[in-house]
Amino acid sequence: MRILIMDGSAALRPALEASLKQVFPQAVIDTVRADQIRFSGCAACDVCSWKTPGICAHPGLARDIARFFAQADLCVLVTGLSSGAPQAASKALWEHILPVVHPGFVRYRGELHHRLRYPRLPGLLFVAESAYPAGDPHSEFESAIFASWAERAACNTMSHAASLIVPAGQAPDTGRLNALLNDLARCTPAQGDRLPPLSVPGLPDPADPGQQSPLLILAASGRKNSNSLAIARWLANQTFKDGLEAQVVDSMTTAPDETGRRILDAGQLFVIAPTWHDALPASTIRLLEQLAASGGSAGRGRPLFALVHSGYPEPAQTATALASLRFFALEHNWHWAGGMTAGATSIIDGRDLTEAGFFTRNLRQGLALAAADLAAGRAISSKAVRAAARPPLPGWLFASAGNMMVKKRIRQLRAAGIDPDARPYLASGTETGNSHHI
């Protein structure tokens, strides 16, 4: 038995180590601690897909994570929570498993996913330290969002997952933790029906905010010249045509303290962010954490809108990230005025949405309707939400077209002497690492 621990919580560490020692006394443990690394999350640079297939562009521990993950029988991620999502440092660890998947597409549990680079990936246990005590209604929202993300993470790796949320100030239930570890050791990769839709009952429904100006549109991506920024600029141009003043802030080129100041000066806020691994990117979570620590996240009853987009066509793959932003609004006293999702946005490639043509027609329609709602002081309408979420192509056709492009790229790489199907970490023990025995 080989186990990878992604350790982002000192408070939960002793109980986890004791349970692992009891349940798997002979296991080899590879540990990566969030407080001992100094790298950000995935940069979505595609190097691990094409230039060095299966190997992260970042050297050192960032690269080790994919190796440990590919060779593990079980992966345990331990983290605190930020609006129901893993904290930024823990999410950064998780994002570096990307090299274990292949750029090719498959249908899995009714959705489009990247196929695996390896025959199988480890079972998953996600243990989270809640920001709220037992019985607090906010803890129920956290638990629903985090448990849903755990299931979606398992869907991405085509494996089995379990989650455990520990109330603030409490130690994990050792019996429950041991039972989950034993169950995961016996589980085979998950199969079955489509994942159920995310449900977080009790979060405020969108409501009309009234007319407030100016509008600040925050492109909250961890990538330069991002699709989030392209969407933000297009929306700002549209709201200007509708008579609403709008400013765009790019989180990649604006310091967090300046971002916080501009948020505080705004009349209303529209956050546009991608989803990486079915949650907000580590860089976006880190920005929200920094804003909360500095006071720049205070809503003071002002309206907050959001759009979360994904390279996959199905809206379900953005649901947990959008729920995190909706929960963030509740936590920091924003008036939730509606959220949107959009899929298949990788085709934008940082360009103006109009230049992207056919593939952004539904997104442009949804944004135009949303801009009219903003200018009129309304919550985002269901008509705008449905329009933006409508995929430009059916899932099967999107997968077919994507695989045609992937196969063309594979032929080019093979001609250049690169194996795009490489499995650099298939053989256990081929490289040394930060391992110890319990």
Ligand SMILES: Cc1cc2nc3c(=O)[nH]c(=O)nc-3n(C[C@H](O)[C@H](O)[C@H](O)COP(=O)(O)O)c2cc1C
Contents of the next structure:
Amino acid sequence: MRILIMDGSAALRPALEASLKQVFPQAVIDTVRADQIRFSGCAACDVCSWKTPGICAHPGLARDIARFFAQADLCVLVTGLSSGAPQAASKALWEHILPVVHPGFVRYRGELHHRLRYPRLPGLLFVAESAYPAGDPHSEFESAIFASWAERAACNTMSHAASLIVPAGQAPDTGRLNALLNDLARCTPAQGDRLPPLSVPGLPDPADPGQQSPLLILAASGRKNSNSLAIARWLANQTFKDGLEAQVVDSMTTAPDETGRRILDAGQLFVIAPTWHDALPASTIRLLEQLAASGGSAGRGRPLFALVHSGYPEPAQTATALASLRFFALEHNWHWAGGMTAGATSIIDGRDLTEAGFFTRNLRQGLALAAADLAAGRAISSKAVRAAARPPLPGWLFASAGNMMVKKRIRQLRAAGIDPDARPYLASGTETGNSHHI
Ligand SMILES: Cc1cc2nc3c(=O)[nH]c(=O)nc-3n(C[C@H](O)[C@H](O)[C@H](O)COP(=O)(O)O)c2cc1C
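Target state, the form predicted in complex with this ligand; input state, the form predicted on its own:
Let us now look at the entire complex, which starts with that chain.
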């Protein structure tokens, strides 16, 4: 039995270690602590897909994460929560599993996903410390979002998952923790706090924000020249045409303090972010944490709109990240005025949406309708939400067209002597300073 612990919570660590010792006395454990990689999540550089297939470009421990993950039977992530999502430091750890998937596409549980580089990936246990005490109504939202993220993570790794939320200041229930570990080890469907996936938030119609006031559009991705920025610019142009001036702030090129100041000055805020591993990128979560710490997140009843977009085409892919932003609005006294989703946005590749053509036509239609709503001082209509959410292609066609492109690149790679299907971590047994028996 080999276990990977992604450790982002000093408070939960002792109970987890005690349970692991009890349930798997012979296990070999690899531990990676969030503070060891200093917040740096995936850089979205694509090196693990095309240059060194299966191996992360980040040196050091961040690179070891994919190896530990590929060789583990069970992966346990312990974390605090930020608006229901794992805190930025823990999310950054999770993002480094990316090399275990292959660039090719398959359909899984009715959705598009990357195929796995390895025959199977570990069972997943996500244990979180709530930001709220037992009985606080906010913890209900938090649990729903975190449990839904656990489900999404299991979908992306074609594995199975359970989640456990521990009220703030309490120790996990050892009996419950042991039972979940046993379930996962037997590969039976885990019995954690699982809920059906959330529907796309933003529906039914949100409340009306009332009057029109200066709009700030925040592009909040984890990389420069992002698709989020391209979408933000297109939306700003559109609202301008409709008579509403909007400023665009790119979180990747603006310091968090400055972003906070601009948000405080704005009349209304529109956040545009991608989904990375079924939640907001680590760097986006970190920005929200920084804003909360500096007071820049205070909504004071102002309207907050959001669009979360994804590489895969289905709206379900963004549900958890969108729910986190909606919960953030509730926590920080913003007036939630509409959530949108759009799929298949990787194709934008930082270009103007019009230039990106056919694949962005539904997104552009939804954004044009949303811009008219914004300019008229209305909440985003469900017509705008539905238009943007419509996948540009059915899933099966998307998968075969995507795979045709991937195959072409794979041929080029083979010609250059690189094995695109490499499984660099298939053989286990390479111990490092972080492995130990319990
Ligand atoms: C590290 C990483 C993880 C991703 N995870 C997902 C995912 O779980 N589901 C999905 O549909 N798309 C996923 N994507 C695709 C992005 O959502 C998509 O490419 C988006 O257009 C990126 O927008 P950006 O340029 O603003 O970051 C991921 C992309 C990256 C770089």
